[in-house]
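The form predicted alone is given below as one chain in structure tokens.
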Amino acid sequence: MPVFKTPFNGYSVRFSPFYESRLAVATAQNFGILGNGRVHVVDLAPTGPVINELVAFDTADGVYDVAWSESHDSVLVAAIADGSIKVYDTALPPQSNPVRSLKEHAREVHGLDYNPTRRDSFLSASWDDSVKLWTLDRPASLRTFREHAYCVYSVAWNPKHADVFASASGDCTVRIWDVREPGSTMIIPGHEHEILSCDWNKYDECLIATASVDKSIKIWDVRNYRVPVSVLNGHGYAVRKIKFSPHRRNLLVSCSYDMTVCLWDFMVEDALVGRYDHHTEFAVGVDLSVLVDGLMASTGWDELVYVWQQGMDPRAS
């Protein structure tokens, strides 16, 4: 399976919603503590297990996340450690990029999510405890959501409801928001420790997953969130990122500081259906392709990006 070496530590990887062989990778120097960053746009070679770099964009600060535009196949946004969001267009020459820099957050931007239904807006999550709503045609954010008491690490749009999203925070809660409402519509005190990631199920708009420093993943039904639908234990350290499958209702993938990527079926008793231990440092970025069933990607602090088919060994050539 193809592997791509990055000069800096990997932070996030995202499949393009338009091209089945294209991915974007966010990286940061010195484990994101201090130094530069780089966004890589890469293509899987059609002929063999090779990943080719299409273009790279350098930043003065680390890049913590990337998200592809859902409306323009060449546009992506990047979350930067200086509190800015950079907008890149791969159709333009490198010297014309970034095409925009959106700077409002007072601290690091840690998470991004593009609206998959409306396709015209995206959210940013920041260590300044806030979430902001943006469109590419405006230089200023449309709205700021401030309720969390600590860093917001992750945001996720609901796949069915264009105005609804969730945010995961170090204050140990996930909040559900509707952009038409003045405040959050629901607070789920999901874990005893920081919540690092959240994602909505792609087939049941009432199910949301949370991942925590407590090493667990929990599945919640927002219609009755007193008790989780399922608790997934198996990681040895904090669970950094989770993603529901775009193709299978009961499947989700996770990555952790225990250096593994895990695949789960949350509806069966033995929920852990796959464990991949190909990384040699913290595994911090994971994604599943919308266009190719079972195609997975991960990145980590070992400066490697792996792309593989579910059930295969990511290291097999």
Given for the second form:
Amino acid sequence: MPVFKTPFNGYSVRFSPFYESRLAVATAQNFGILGNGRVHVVDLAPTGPVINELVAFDTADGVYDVAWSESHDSVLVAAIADGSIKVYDTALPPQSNPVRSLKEHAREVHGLDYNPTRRDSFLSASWDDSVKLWTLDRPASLRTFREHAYCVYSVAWNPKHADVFASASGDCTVRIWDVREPGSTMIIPGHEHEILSCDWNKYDECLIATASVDKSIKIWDVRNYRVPVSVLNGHGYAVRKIKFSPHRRNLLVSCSYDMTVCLWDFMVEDALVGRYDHHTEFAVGVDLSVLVDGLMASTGWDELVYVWQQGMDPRAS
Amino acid sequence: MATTQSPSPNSNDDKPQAVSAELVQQANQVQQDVRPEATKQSVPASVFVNSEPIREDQVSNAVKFLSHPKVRGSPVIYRRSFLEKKGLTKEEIDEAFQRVPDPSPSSQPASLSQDGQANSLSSVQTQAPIQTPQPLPAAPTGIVSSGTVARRQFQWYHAVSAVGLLAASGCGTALLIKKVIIPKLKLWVRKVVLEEDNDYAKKIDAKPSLAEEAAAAAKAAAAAASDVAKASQEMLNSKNEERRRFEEFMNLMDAQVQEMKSMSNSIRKLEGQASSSGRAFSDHDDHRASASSTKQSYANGNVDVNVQPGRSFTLPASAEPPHPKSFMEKMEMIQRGEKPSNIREVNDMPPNPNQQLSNRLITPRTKPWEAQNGPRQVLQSQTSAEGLNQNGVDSGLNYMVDDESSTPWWQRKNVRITEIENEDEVKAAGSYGVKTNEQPSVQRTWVPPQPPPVAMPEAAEAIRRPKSAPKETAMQEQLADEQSAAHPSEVTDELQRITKMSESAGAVEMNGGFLTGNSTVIQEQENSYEGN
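Previous: the form predicted alone; requested now: the form predicted together with its partner chain:
Time for the whole complex; same chain goes first.
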């Protein structure tokens, strides 16, 4: 399985929704505390387990997250620690990039998500407690959602309803929003500690999973959100990111500060179905490919990006 | 039920708000009133709205919480956050805010909390027939003034001192009541009795009236005593209530105290030891403080020396993950004010902010979860010659067609075909069976049918090599006689038949492309014919 070494500490990895072999990696220098950042666009070589870098973009501050456009195959957006969002077009020469710099957030932008159904807009989650809605053709945000009492770490669009999204925050709540409404439509006080990530189930649009500093992942049904559908324990430290599988209804993947990437089936009694401990530092980014079933990628503070097929050892060559 | 929404909690945030957001909020105020009703056309959206009725017990608890003077001193956003964490819905929180007069955080809460205190004590004052002791309102004012000072800094020791002051004031008022009211009562009773005696000595026939008066006085005294008892009982009750509320608040404070203790411990550890034994986080309160103290960007490593770069999450002290050693070194270096040497000046601003995005090469594909239910989108891959990534595009899509034997390593074990657009891949990967480690599940994906068998190998060859084959035949025509003219038309007929069959299989584009390619070449052929 191929490995890609980044010069800076990895923060996020995302598969392209257009090209099976393409990924974007967000990295930040000095663990993201202080320093530059870099966005890598890499390709998996079809012949052998090799990852080649297609292009890299340097940024003044660390890059915390990256998201591919769902409408343009060559466009990606990056969340920068100085509060700006940079838009890159890999089809243009590197000296023409970035094509846009959207600076509105007052603090670090920590999460991005592109709308997979409407494909025209994306959301940014920031440590200034707000979530902003953007489109690529406008220089200013369309909406600002400000209700959380603390940093918003992650946003996720609902895979079926193009107007609904969820945000996970350090105020220990997850809020469900509808862009047609001025405020949040639902507040789920999911955990006793900060909630770092949330994601919707792709096959059941009422199920949402939340990952928290309390080392657990909880699955909620928004129709009855007082009690979680399932609680997944098994990580040794805070769970940093979760993602539901685009191909399997019950599968989700998570990465944690315990340096492992875990695979869960939440409908099964013994939910942990896979554990990969290939990273030697915090595993902070994980993604599942929408185009290739079972293909997954992860990155961590050990400056490595692994891409492997589910069931195989990421470190196998 | 129509709930009246109060936008004040949101708009009274200390943080700057986007003007657009405020405008939207005001504009949608009407919408928000309609929202709780089931008047939405789209049924699915209503799933994401909380449709529980308002729970009275939760609202009354929230009202008690919000009425507390300490709570009134805190910013609105923290009050809402506390209630949200307790599990109250938005409607319940808004209802609680409605019931409790909601002061703006900038105005002095002294007057309002004084009103609150006065309200709780007014019952005592009205009951006591004697004049209200002057110290009574003075004591709550004293407490309130200490409260206004304390509200700025929620320090635990301020809270303790406030508790002590309240307890002392409660005891003081009880003592005052005992000392002032009861002696006055006694005096009054004695006066009445003395009067009775005097009157009795003078007027004997006034005896029954005296007796009546004495009885009335006794009754009045008893009533006064019972009123005093009631008042003191109420005082005790209110004190108990306050104590209860305070306990709740003290629990909150305790939690904060714990966190602050752990924070101070970790800071001490950080400061004390340069080596790796003390691994700790800088608390999120620190980087919040840093945010409010300076909003300088961290770009290019420019940072205020005093700012603590606390870009970390809070963790319970017992569950801190071990940080990499170099992380701790970097943190310490930055806290000392040194800038790590590997940072360089990067200009990441767009060279042309109005740069047009490139034309997209691929139309978006349907997602696997949409493919189950929704309509199927046809993929059009235009092999345009523009763009730097032409190689990337080709290798990403067309390698399958060119070389059927080499499949990418990540496809080898994976055979779940989910997109109809990848028919080329089907041809190449069709030999693989179902994924071995796959759990048995419902067949969710559409497997395209096998392409039709090749009717005429020549025609298939002709399709594959559109430019070369007809040209060769054209050359032959020129040399041969008219009968060979039948060949190209046969070829074209076969081509058309085969392309029609392939069309039914669904792969329009590829063959369509070939077909158009063929037709142009055939036309050339005919032109050259006519030229002959």
